[in-house]
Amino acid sequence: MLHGSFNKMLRETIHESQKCQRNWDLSKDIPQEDKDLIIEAATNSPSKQNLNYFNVHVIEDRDVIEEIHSYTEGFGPIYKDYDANKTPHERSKDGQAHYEKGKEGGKYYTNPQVLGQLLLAFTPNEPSQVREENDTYDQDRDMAIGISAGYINVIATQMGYATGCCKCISDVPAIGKILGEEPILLMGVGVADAKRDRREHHNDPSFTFPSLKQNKKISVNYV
């Protein structure tokens, strides 16, 4: 049985790692041993039959990170009228909780969670072992990448870093040309900017990303 204080630390890790970091303190570096542990978490997470369903690209070159970031323009204008103070019971005219659809042609924002000291890009890999003819492995791959990202999330948080996953990519082929493979998921890991709201856009302080935490109500059923 674990000591109560250790359980408290784990609980804090769970709730802290759930948050997506949108801005970074790039004046600080991540020690190599910390980077190695993060990559070890990424590559040693569980997967179906322990097969290799994905590759991980570890990007530290700031110019490359900035270029990839430019192709993540995909947030908004759906949240144009979002009001974080509304309760889940208050709904807009179209029945959506918390927000109304913005007008066509509204501004789209990039996803700055990819701007951390480390940018991890998950790309598809084909396992050498074949279960059946024409098996695409898509479901197994998505599951393996999700578990890997979860491992990174928790381990990085326990070491004091912040993370943010990005699936909203405006130009997948463009990033594919940079990496040599088209990405399925991008994930930033780095040192959070402690002087700013974590949801404030790294490059555009006038925009703060909304949080839909109040919408998350997962039913737990005990049998």
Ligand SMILES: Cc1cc2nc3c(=O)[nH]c(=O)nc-3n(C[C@H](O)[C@H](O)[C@H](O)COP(=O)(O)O)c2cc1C
Given for the second form:
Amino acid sequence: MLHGSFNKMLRETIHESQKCQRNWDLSKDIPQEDKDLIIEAATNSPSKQNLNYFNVHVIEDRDVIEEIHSYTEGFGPIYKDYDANKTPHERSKDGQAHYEKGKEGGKYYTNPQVLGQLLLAFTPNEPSQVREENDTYDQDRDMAIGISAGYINVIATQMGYATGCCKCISDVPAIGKILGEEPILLMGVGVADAKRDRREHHNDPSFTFPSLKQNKKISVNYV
Ligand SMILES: Cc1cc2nc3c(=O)[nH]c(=O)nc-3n(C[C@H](O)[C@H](O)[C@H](O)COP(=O)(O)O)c2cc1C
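Now show me the form predicted together with the named molecule; what you just gave was the form predicted on its own.
Full assembly next; the chain just shown is listed first.
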């Protein structure tokens, strides 16, 4: 059994790494050895049969990062005046899902979590090994990318950096042209701006992203 203070630190890692950072202190640099460790985490996470289902692009050129960011207009206008306690939720017809009812139309916000010092883009790779006839890899790929992103979340957080994933990509082909491959997931890693609320849009302080924390209700069944 470890000293309890270590568990306390791990608990903090869990809850810190879960958060999406929306603004950055770009006056600071990430040392090369830290970048290397983050990439080591990204590329050594487990995957089914250790096959390589994805490639990772590491982007540090500011102009390229900003151009990619411009293709992430995906955060809906309903969130402009969103208040988790007031915005009504409605059930879908089948009763399975509920969605937030808000204003339609208006501005879609970009996802500034991709504007950190490091931008990682996950793109598909076809494993060279065929496991069996007509095998498909899509599910294994999504899992592998998710686990890799999770490793980055945890490791980068323990190193003092902040992270943010982005799946809302408004122009996948445009980013595909830049990278040579179309992205599945983007992930910003960098130094958080300590002077701002972490949810404030990096380029537009008038918009603060909602946390949607109320959605996180995973049922755990002990058998
Ligand atoms: C795989 C993945 C994809 C995500 N894609 C987006 C996204 O496209 N846009 C966005 O605003 N947040 C995205 N997020 C961020 C999550 O919404 C966020 O980490 C989570 O809700 C934590 O809550 P927070 O909003 O308080 O940070 C993504 C997170 C993960 C893990």
